[in-house]
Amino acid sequence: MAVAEQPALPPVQVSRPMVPTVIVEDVNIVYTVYGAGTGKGSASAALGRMLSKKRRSTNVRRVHAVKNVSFTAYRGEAIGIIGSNGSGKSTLLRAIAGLLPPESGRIYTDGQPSLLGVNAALMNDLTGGTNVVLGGLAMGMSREEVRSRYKGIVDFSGINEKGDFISLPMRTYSSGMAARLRFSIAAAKDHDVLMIDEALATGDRAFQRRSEERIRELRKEAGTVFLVSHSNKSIRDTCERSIWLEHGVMLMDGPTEDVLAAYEAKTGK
């Protein structure tokens, strides 16, 4: 008697444990602006106000940049941060990186957060090559690691595609060239938490594709990536989760397509 063939069992799906890397708990960030509305904008006037022990209350303004924001990020996630100008996106990243103390609330991070922004300072009087070396050392690489990754960093940035620019001082670079090199330096290292502020908005489409692919590699290597960008396409291509901020308030946190759909319906962007 023939034995009926048993159907093959489906493969067992092993879910990866959700490991928190960043916990933002009811965070408020407030800037105090002195001399607001006085009309005295010179550097000497600002210095005088800083040195003066007496400040009129009418000349002090408090800007509530981030308001009661809470969320948890997990290892392996790429999270987009969207919102209009002045919504608190960059401020939030600076706080996660430990560069800006919250007025209230708490931020916990597992590992060392690294903030990459297009406005981060480079040493303009030094060559691009020297900045590659110093940037790698500043991120904790050994000299041997920097040496072995140097060519890959330069090639990834595309700095030398139209000439030997890597040997020129950074002050000769366009803002786009500087931003591409900065991203390339930061992306050469595996980060626990990498925060990118508008980096993908700079450069041609080929460089953006390389950047997006590198972010996916970072995620596979168990890092967490935050991306602030005004390019909805970059967010869609890179992030499966997004957070929408407006006027410092978190309006939505969820799957990228859902968040962007709501954002585009509200703003028309």
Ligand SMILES: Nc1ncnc2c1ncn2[C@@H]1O[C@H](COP(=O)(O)OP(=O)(O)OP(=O)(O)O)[C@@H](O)[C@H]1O
Contents of the next structure:
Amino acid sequence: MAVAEQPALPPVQVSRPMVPTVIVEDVNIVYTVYGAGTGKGSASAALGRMLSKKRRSTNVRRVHAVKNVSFTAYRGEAIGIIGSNGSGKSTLLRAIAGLLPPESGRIYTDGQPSLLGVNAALMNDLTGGTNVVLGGLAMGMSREEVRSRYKGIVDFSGINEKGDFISLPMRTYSSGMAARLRFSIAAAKDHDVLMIDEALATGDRAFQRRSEERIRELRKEAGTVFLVSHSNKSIRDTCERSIWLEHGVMLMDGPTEDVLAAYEAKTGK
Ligand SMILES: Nc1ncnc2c1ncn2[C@@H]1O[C@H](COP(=O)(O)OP(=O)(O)OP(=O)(O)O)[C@@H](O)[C@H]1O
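Alt. form predicted in complex with the ligand, vs. the form predicted on its own above:
Entire complex below, previous chain first.
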């Protein structure tokens, strides 16, 4: 018996569910600066104010660094944060990491966000190698995990490319070497939410390429990556979505190409 030929079915579109990892809801962040503009920021002036009966200093200035910012980040996204100097990028990341309380609004995160360079508690008087071990333990790795990843972390950092620098104290490292080691330690772990502030600007081109590759891997492993950078190229190579801040206000949130095109048209950079 002949079987009638079935028409080919259209390919099934499997869309991955969008899982939110960070929700920023109408957030305002304000710094309070004491002794602003008067030279009264010295320790003795501060002590005098504490002892004085006058409760309120007239020289308190408030810096409104982030203004009514809202967005949701999803698992698997790499989001670039761009904007000119002082626009609020680092402040926003520090708040997402839980290091700064918002004045108003709410920030919800899935898991513990890691802000590269801050969460890694590196000690300048200890060797780079000891810091790799301590940094790994501080991020929650077991001793066994640290041992098995040690060589990978050191190789990734490139610290030993020109000699045995990993056995020297970190205070002998250049700022670029220290930043590379911090990135390498932090990137050795899979993070729910990893935030990188300018890390890719340090290091040579080969290290930048390794970092960008690792960020792509972290995204595949279902994390969310935020990257603050003044290098439009790093943002283009790493992030498909970008947020543009200016004077603390979110001017744009969308595909990196669109946001960077508007940013470059405005700033000429
Ligand atoms: N600890 C602080 N105390 C008071 N004001 C601060 C503090 N840190 C930052 N600011 C102010 O908050 C605003 C935003 O600063 P922030 O460092 O977040 O900007 P940014 O976009 O990361 O800048 P850059 O690109 O130069 O690193 C600026 O006006 C800055 O002067």
